[in-house]
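In structure tokens, the next block holds one chain alone, the form predicted on its own.
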Amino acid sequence: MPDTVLAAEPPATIDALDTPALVIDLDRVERNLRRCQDYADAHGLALRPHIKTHKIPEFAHRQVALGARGITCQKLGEAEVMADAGISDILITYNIVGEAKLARLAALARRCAIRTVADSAEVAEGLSAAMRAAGLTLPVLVECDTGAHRCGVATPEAAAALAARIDSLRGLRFLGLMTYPAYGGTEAVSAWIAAALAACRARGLAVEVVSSGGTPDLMRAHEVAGVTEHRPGTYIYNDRSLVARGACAWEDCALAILATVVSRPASDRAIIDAGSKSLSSDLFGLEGYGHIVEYPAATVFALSEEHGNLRIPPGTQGPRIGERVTVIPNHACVVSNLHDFAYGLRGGKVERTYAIAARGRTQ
């Protein structure tokens, strides 16, 4: 694993920070994480922000501070991460395979109170496997595909089936249902949990939690049917694919790459210095790759590593060489784990650099 790099000290003015530079504004995401946690306080429902989107130790140690039951990971990595940070109640929503992973989250589960997923038999033995070796009791979730087709069982008969092997191996606890819901999907999903629900009970099965995600339909949530938890991650900044699906507006995006124009080729074309490096290279369905505030009728239409290809308008002038301008980009969780740091912004100032501590932890 790669050492955590130190955060620099902060330069005194945005003006003063070198570009391309991943800028938060810690007034939004203030305002962010308390209207989450307010809705989930409304709806009696536990809040597990996902920290995959934000990467930062204390960005999650905000979010238990103000009501959070705990933290969702996608990786041992950044669980480990978060657990050397005092963070001490972390949920993995990711199958975890292989006798290194699994010595791993033996080691994590000594120090904090870890809950894991499986969508197989063959997930859950080797939990089972590794539990008891270390003499050790596991909360295991079953993984649900409600209609997102990634990982989980396919059917509400095929969770109480899991759930039932999963009760029945030492070493494990069975704890409930996980789903990852598809954006639009919340009628679905409701349907497909109460089945899961009634498929699990008929075996005589307690279900203690279920756990739904995502910020799209985050102000949903509490429509699925018995659902007891959330676990937003893109909500403590927001990006310009949420602004797109309605979720939010510009005013609520907290994240930003900022740029300088290196380059004016051509009347309607200029060049800043952010490419797929800064922004990434997800499109999400939208045109271009990210919202230029200053200019919004320009486009960001191509990427190479290093440079941004903006298209200006017939008619406009669009920035000059040396102009900075501020791009909020399509994917804010993605954006995160390319940089090391990022410059936390109040009242038009740099008031601190936070350390990504949890980026590039893919393992």
Ligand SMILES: Cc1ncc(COP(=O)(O)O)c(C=O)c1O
Second form
Amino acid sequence: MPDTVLAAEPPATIDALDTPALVIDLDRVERNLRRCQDYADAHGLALRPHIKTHKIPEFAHRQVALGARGITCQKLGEAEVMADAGISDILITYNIVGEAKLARLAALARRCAIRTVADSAEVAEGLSAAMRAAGLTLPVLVECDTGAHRCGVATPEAAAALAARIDSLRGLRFLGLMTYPAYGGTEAVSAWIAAALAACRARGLAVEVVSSGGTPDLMRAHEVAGVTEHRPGTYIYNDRSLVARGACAWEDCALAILATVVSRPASDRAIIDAGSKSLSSDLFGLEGYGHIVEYPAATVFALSEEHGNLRIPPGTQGPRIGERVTVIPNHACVVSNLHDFAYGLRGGKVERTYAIAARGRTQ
Ligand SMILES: Cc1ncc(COP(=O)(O)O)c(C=O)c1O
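Take the protein just shown as the form predicted on its own and give its structure as the form predicted in complex with this ligand.
What follows is the whole complex; the chain from before opens it.
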């Protein structure tokens, strides 16, 4: 049986790429990374980019080379891939629960600088037991729910109480506070964190790091009380959701799916060869599943797994069968997770192939 070499040698021209293909505009990536690093530098903030968006070690290295303090991963499996690729300073922003994962965490902490979060005494105690057994000390941040209502302690006083608990546990070092803020919530986040800092101070606890995150309010990151670092993820590519929120322009969107029109079943519809397995079915609060660059008035109104259903506005021609279109997805992070490879484009050419090495690392 012949070996299947998945896109090891990319075709030289964009036209020769078969579809659906995940493509990355490398000049835009570089511009997005630099803009954010310049902002962080100007405000004295450490940048710790979240790699959940790209999952590509080469881009993590580029972020560090431009000045990032380290990286952030959501899952242990992502962190293992990044450590294997030589990234040496990693924050895992996820409660690590269960013996199997705690053993992997200890193994990881032996080979690079790892820090993580906890939002309960149970999680902290699990971390402490694993670190004691391994003879290590793990820096831990208290995850705070400042309004996004995912994980996180619910009040500033609870944050200080958990900080004190972590401080008392062998194998752990209380490092600071971490939050993933709700979009548009900068003032509320700041007030919450200010209260938590005061509560920690009242208990005599030093807070070394205040870590916030996200791209939509990125340029207001410095307004959060006591903030020392920011964790943007999507900023590397941007996406349709960020354009909708006014956080960037279409020209800042670096990630797209190249698709081919395979059917024109009616004058007001076109079918492309990218469905939910390429674009994801994440609406992210928007109408439609993506933005067609060449036909901005068209809408991707429905998806099945391998078909994207486009509505062509009345009185317009729309694409012909065989024509290629470029789709900017609603949510870049989930799209990265669907593809093994991405093609890096520059100057109208395919420069190289990237393996999306941490895709699928959901454990
Ligand atoms: C904990 C955490 N930090 C940072 C980020 C990055 O956010 P964004 O993709 O908006 O930049 C995320 C994204 O989900 C996150 O969950």
